[in-house]
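As a starting point, one isolated chain is supplied in C-alpha cells, in the form predicted on its own.
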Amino acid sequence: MERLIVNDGIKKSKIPARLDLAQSGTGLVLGLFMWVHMCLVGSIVLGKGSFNFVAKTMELSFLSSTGHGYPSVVFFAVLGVFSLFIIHAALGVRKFPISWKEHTIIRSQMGMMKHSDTNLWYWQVVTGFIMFFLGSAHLFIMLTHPGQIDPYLSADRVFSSHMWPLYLVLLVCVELHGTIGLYRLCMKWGWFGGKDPVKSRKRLKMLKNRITIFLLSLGLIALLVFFIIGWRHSDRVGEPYNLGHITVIAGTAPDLSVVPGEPEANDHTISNEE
C-alpha cells in the first residue's frame, strides 16, 4: 500500500498528450489536404485543358511572365507535405502492434467484441503500414520531378512508366486511411458531438462512408482517364503538354497556346499592334 501511495504522488509526464496532439494535427492537415488534392487530381475527368490549368495555377503561373509557372513552387509543397508524412507515421507507429503476438490478440479482442470503430483504427492501422511505403514512393517521384505534372507526362508515368497498379493501392489506402482518420478524431476530440452523441456518431459514419465512396469512385475514375490518356501517347513518351505554338513579334509577351500537330493547335501571331 505505501508503494502505491508513493508511486501515485510520482508527476506524470505530459509527453504521451503531446504527441497525441502532434498526431491528431498533422493527421487532420494531412487528411484535408488529401482530399483537397483527390478533387484538383479529378480536374482530369474535365479534360486535358481542365487538369493542366489546375496544375499550372498550383505552379502560379498567373506569376510568370512565359505562363509556365515555378516548379519549385511545387517542390517545396511536396517536401512540406512528405515532412508532415514523415511525422505522423513516425507518431502512430507508437500504437501499432508491433509483434505477431500483438497482432493476434488484437484480432481475438476484436472478433470477441465485435465492435465497429474498433474495426476502423484496425483497418486504418492496416491501411497506414501500406500508405508509409507507397506513399513514400509517390512523393519522392514528385519530390524529384516537380515540373513534370501535366496531363500527358503524368499519363506516361501512369501507363507507360507501369506505376497503374501502384497508385490504385495507393488511392484505396489513403481514401480509407483518411477518411477514417478524420472521423475517429471527430470522436475521440468531440468535434460536432451535439446534444446526442449517439445520434452524432451515426450521422458522422454515415458522412464518412459517403466521402470514402465519392473520392472512391473520383479517383478511379481519374485513374481510367490517365490510363486512357497514356496509351493514347504511348508512341510520345515524355512530349510534354501544351496549350500550343505562337510566334511572338516586337518584344510582346509569350502566351500558352496548342502544339502544332495537335487536333487542336491554333498558331497565333502576336504584335504591338493588338
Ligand code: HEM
Second form
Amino acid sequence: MERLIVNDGIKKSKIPARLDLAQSGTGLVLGLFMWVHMCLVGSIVLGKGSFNFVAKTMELSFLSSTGHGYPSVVFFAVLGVFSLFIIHAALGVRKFPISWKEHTIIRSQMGMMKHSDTNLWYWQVVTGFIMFFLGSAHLFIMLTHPGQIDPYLSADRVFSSHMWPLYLVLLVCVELHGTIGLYRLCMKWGWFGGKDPVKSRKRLKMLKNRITIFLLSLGLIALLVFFIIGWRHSDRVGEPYNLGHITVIAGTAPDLSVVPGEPEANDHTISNEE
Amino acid sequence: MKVIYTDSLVIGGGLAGLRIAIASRQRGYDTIVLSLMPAKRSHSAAAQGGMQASLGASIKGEGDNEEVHFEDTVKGSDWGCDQDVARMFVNTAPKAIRQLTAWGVPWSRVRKGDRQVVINGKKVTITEKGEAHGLITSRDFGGTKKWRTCFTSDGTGHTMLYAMDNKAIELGIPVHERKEAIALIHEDGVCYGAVVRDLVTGELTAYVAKATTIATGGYGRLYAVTTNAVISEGIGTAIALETGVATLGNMEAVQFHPTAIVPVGILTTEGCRGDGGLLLDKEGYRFMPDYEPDKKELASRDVVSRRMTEHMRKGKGVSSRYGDHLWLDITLLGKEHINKNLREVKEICEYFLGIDPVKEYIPVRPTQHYSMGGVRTKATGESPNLKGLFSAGEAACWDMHGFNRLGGNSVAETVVAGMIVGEYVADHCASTTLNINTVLIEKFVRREENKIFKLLNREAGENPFELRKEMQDIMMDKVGIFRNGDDLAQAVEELKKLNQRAKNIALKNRISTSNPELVEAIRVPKMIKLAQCVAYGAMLRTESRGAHAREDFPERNDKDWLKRTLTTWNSEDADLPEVTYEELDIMKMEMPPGSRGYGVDNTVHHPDTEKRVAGIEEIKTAHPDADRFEMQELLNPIEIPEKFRGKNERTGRGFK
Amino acid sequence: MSDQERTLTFHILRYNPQIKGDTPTMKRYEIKEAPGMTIFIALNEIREKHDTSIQFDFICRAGICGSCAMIINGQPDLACRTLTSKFPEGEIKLLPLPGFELIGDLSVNTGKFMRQMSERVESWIHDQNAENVDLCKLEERMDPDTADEIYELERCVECGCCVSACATKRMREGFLSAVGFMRLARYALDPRDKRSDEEFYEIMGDDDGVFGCMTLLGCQDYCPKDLPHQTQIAYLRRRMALVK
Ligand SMILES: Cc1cc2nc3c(=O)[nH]c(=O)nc-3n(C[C@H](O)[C@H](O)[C@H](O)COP(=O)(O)OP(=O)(O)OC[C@H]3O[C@@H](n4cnc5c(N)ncnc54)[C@H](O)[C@@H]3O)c2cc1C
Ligand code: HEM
Ligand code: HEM
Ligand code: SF4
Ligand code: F3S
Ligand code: FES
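To test you: the structure above is the form predicted on its own. What is the structure of the form predicted together with the ligand?
Every component of the complex follows; first up is the chain already shown.
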C-alpha cells in the first residue's frame, strides 16, 4: 500500500523499541531474580544448616562426588546477573531527571499533585541511583569471592567486615525498586488487566504492597540473623561453617528446630562429626 | 495598522464555520477562520442528542425519506420557515451525515436482532433487520414522525465538531484563536471583512476578504438562564446589525428547551425523552398525556415547554429555593442504557446536582435554548442587502426553522448549510476581485480604536456587568416562554434605557491588553441592541407562532402574520431597531399552512391557503404518474449545488 | 445541599505577562458560598465584585468543552463542574495548568498545544478514497461495538489535565503526552483509517513517543472524561514494540 504519511522520508529507528523491551526484560528478570534471591538468602532464618544447604546446592554440590561443588557456577551466575544489572542500569539512567531543572520540575509536580504512581516512580529513580553504587559493590564482592557463600563467612561479612549498613540500605532499595518495577511492568504492557483494568490496577497495587512488606520483613530478619551469627562468630572470623569439605550425611538433615541466635553447640558437633 | 488579506474569512469556528471554511479551502481559496476560543471548544460540541437525517436504517425509521423530514420540519416551524431552504436541507442532510462518516464520526450503529426500548413508558422489544446491521442508527426525538435522529451515544456534537476540525487541520486551514470580530468593514452595500480584536494582546487587525461569513452561533446569553455556552452572546449577529445595512430575521423567535436542570440551566438532552424518559409533577404524576394525548413528552419543544409552564402555573410544580420545577424521570431506562447512551447526562447529574439519575428524578424546567433568528440570508447564504456577507448556522436566519426548530435539526443545519453555503461562498470568491481602498479599512479600524480609547479613558460611568445582568433579567421576566403586550412594552422601554446607559460604560481595570472587563464593555452594548430586536419584534407580532407565544393573541394568524420579521439598526443614535416584514408566499409553498396537531387548532387562515391546496391537488391529478422526486420538482423546484443533487440511497429501498 | 452559608477563601495565582514587570503572586479573595456553587460561579462573582481584571476561561460551564481545566487544590480538574462544597475547609487554591503557555492568571493556551498535537499525530482519517466517497450511496458499515469503542476514545475534550498531570511531559518538552496517545489509539482502532503499524511507528516510535512514557498514570487518574489511558497506552506500546 502506498505511504499515506508525508514526511522527510527518513524512517524512524527501531532502536527505541528494542531499548524499551530491553529495559523491561532486564527489569523483569532482575525483579523475579530478587524474589528468589531473597528467599535463598532468607533461608538463614531457618538455620545455618539450611543456608548452607542452599549455598552448596547453588554450587551444584550434589553433582560433585566430593560434595565440594563448583564455586565457578556462582561466579558465572553473578557475572550474568551483573551484566543484566549494568544493562538495566544503563537503560534506566536515560530516564533520570538529569538536569537540575528536570529535578525541580518533578519535585514541584509531586508536591503539587501528591499522586501516588508519580511518587512511586520517583522512588524507583532514587533507589535505582543508590543501587547503582551499593549493588555494584555487593555484586563485585560476590564476583570475586564466589566460593565464600557460607553461613559463617557471610555472617562475618555482614558483621565483622561492616557490610551490614550497606546491606540494610540495599535491601530497602531493592525491595522497593523491584516490586514497584514489577507493578509498573504490568501497567506498562497491560498485563493482568482482566475485564476491569482499573480494578485490576488497584488489586495489583495491593499485591505489590504486600510483597514489598513480606520481602522487606524477611530481609530484615535475615540480616538480623546474619548480624547475630556474625557477632557470635567474631572471635573466629574467616573460619567457614564447612571446615574443609563437608557433606551433610544422609539422615542428618539440618536441624530445623534450632532457634536462630541460640548457642549452636549442637549444630557444631553435627557438622564436625566427620 | 495591521491588515490581513484572504479570500474567504469565516468568523466562527463551530460546525457551520468550519464546514464553510473547508468548502472554500477545497475549492482552492485562501481561507482563515476566526474564533474566540480553540475551534473544538465551540458550542457545537455541547449538542448531545443528535443530528436529523432521513437515513431510515433503524426499524423505527423505516419508511423515512426527504418528504417526511420536510413535513416534520415545516410543521415544526409552524409554517414560518422558508420552504425552499427546508427542501434543500432535507435533501442534503443524508449526504452531510455520510460525508461526516467518511471524515471519522463514529456514529452509533444498528445492531441486528432484538433490543429493548422504552416507548410511552413501557418496555417494548423491537427487532432490527439483519440487512441494516452496521448502518447508522437513529433515535426518537420530539416532533418527528420517524426515528430520525442519528447520534454518537450522547456526544453527537462533540464527535461531529472533532471530525470537522480535524478535517480543517488536515487541510491546513488556519484558525486564528482568541480573536473577536467587533465590526464589519463595508461600503456601498458590499462587505469587505472585519475589524478583529486580539483577546490576549488587545491589538486590532483588519481582516480583509472577498467573502465574509458570520457563523458565530446563537444569542442565548441575552437571557439570564440558558443552556447556551457563555460565549453564545450573539456578537456576530450584532456586528451585522450594526452595519445598518444587513437585516436580521425573526429575532423574536427564541426557543425554550423543556429539560434543563435547575438552577444552573445545563441541558439534559432531548434524547432522555426520546429514549423513553417521562415528565412528572410534584405528585409524581405523568401529566403530558393529559395535554398532548398523541405525542405526549415527545411533542415539539415549544409545545412541551409551554405545557410544563402551564402545569407549574396550576401549582403542580415542585417548589424549591430556585423557584418551581418538574421532574424528569429516566430511572425506567435502566442503568445499562443510561451508562452507555446517556452518560453525559449522568455526569451532569452527578457533578452538578449530586444525584444518580439511575435511581433519582432530575429537577428540570424550560430554559432558553436556541435562537431561530439571526442574520437574514438568501438561500445561497448571502445577505440580501450586503454583498459579500454570508452567514450560516445558528447565527443565520437561512430560515429552515421558522418559529421553532426541531431537536436534531440544528447541528444538521450547520453542516448542510456549511456544505451548500460553502459552495456559494467559493463561487463568490471565484467571481469577485478584491477592490478596496485602504482609507476605508483605516476608517473602520480607527473608529473601533476610538471607541475603545473612550472606554479606557472614561473616569466614571456604568458597570458593564450590571448592565448585562439587568438586560438578562428583563429578557427572562418579560420576553420569556409566554409573552404579553404589557410586559413586552415594558421590556422595550427598559431596554431603551439600558441602551442609553450602555453608551456611558466606564472600567475599573483600564488596560487595553487582555482584560475581561473591556471585553464585556465591548460586548454589552451590542447585546442590548440584540435584546431590543427580540423584545421589539415580539411586541409587534400580535399572534402566536411556534416558540413565540402571546397570551393576549393565542391564535396563529396566517392572514396577517405569515411573514418574516426583518430588523435593521439604522444609526448609532437610534434607540429602537427598524422593523419591516417579508411576506411568505403561500402560492409557492410545497406544503401550504395547516394544523400542527397540538391542542385546539385556532389558526386564522390566509385566503391563499385554500387556493394553494386546490392548486396542488390539480397538479397532482395532472401528473398521476409522477414519483415523489418529480412531484417535488413540480411543486417546489430548488437549486442545490451540483455536487449534492443526487438521490439518496436507503437500505431496503435503494434510491426510490 | 446545605443551606448554611460559609465564607470561602480563594487563593489565586495572579500574573499578567502582557504587563511589563508584573510578577506572579498569590492573591486572596473571600466570598460567601451559595448552595450548589461551582468554581465557575465563584470565579465570576470574584470577577464581577472584587477584581475585574482576573482572567480565566469558561465556555460551556457544563463539563463538556474542556476549556476550564486548572489546578484546584493541587489536582488538575475541570473548574466548572467542581462544587465548592467539595472542600470542607473552605480553602481553595487555584493555579493555571502547568505545562502550557500562560495567557494570564488562570488562562492557558491549550489551543495552540492541541493543534500542534493534532498536526503531529495527523489527527484525521487517512484514506485516499475518503474524498471520493459517493455521498448518495449507503455509508460504509461498521460494527456497532467498534463504533462504541472509538467513541470511548473520542470523548477526550482536549482539556489538558492529562498533560499537566504527567511529570514526564513536564520534564521533556518534546514528549507527545497522553492526549496524543489517546488520539493515536483512536485512529489505530478505526477501520476507516488505513495507516499501517509501520506508519504509526513513524509518529510515536521513539522516546518522545510511546517509549518515553514512564507509566506514571497521572493521565489515567486525572482525566475528567475517564479515558482508558492505562490500557490504551499499553496497547500502543505493545503494538509499536512489535513493529519490525
Ligand atoms: C446544550 C445544547 C445542546 C444542543 N443539542 C443539540 C442537538 O442535540 N441537536 C441539534 O441539532 N442541535 C443541538 N443544539 C444546537 C446546536 O448545538 C447549535 O445550534 C449549533 O451547534 C450551532 O453551531 P454554530 O456552528 O452555528 O455555532 P457555534 O458552535 O456556537 O460556534 C460559534 C463560533 O463562533 C465563534 N465566535 C462567536 N463570536 C465571535 C466573534 N465575535 N468573533 C470571532 N468568533 C466568534 C466562537 O468562538 C465559535 O467558534 C444544542 C445546543 C445546546 C446549547
Ligand atoms: C543500578 C541499578 C538500577 C537502576 C539505576 C535502575 C533504574 C531503573 C529505572 C530508572 C527504571 C524506570 C524505567 C522506566 O520508567 O521506564 C527501572 C525500572 C525497573 N527496574 Fe530498575 N534499576 C536498577 C536496578 C534494578 C534492580 C536490581 C532490579 C531488580 C529488582 C530492577 C528492577 C526493575 C524493574 C522490574 C523495572 C520496571 C521495568 C520497566 O519499567 O520497564 N532494577 N529501573
Ligand atoms: C547472582 C548474584 C548474587 C548473588 C550470588 C548474591 C549473593 C548474596 C549472598 C550470599 C548474600 C548474603 C550476604 C553475603 O554473603 O554477603 C546476599 C545478600 C544480599 N544481597 Fe545479594 N547476591 C546477588 C545479587 C544481588 C543483587 C543484584 C542485589 C541487589 C541489587 C543483591 C542484594 C542483596 C542484599 C540487599 C542482601 C542482604 C540481604 C539480607 O541480609 O537481608 N544481591 N547476596
Ligand atoms: S485525555 Fe482526558 S485529560 Fe487528556 S485532554 Fe483528553 S479529556 Fe483531558
Ligand atoms: S502520566 Fe505520563 S508517563 Fe505515561 S502513563 Fe500517562 S503519559
Ligand atoms: S467550561 Fe466547558 S468544561 Fe468547563
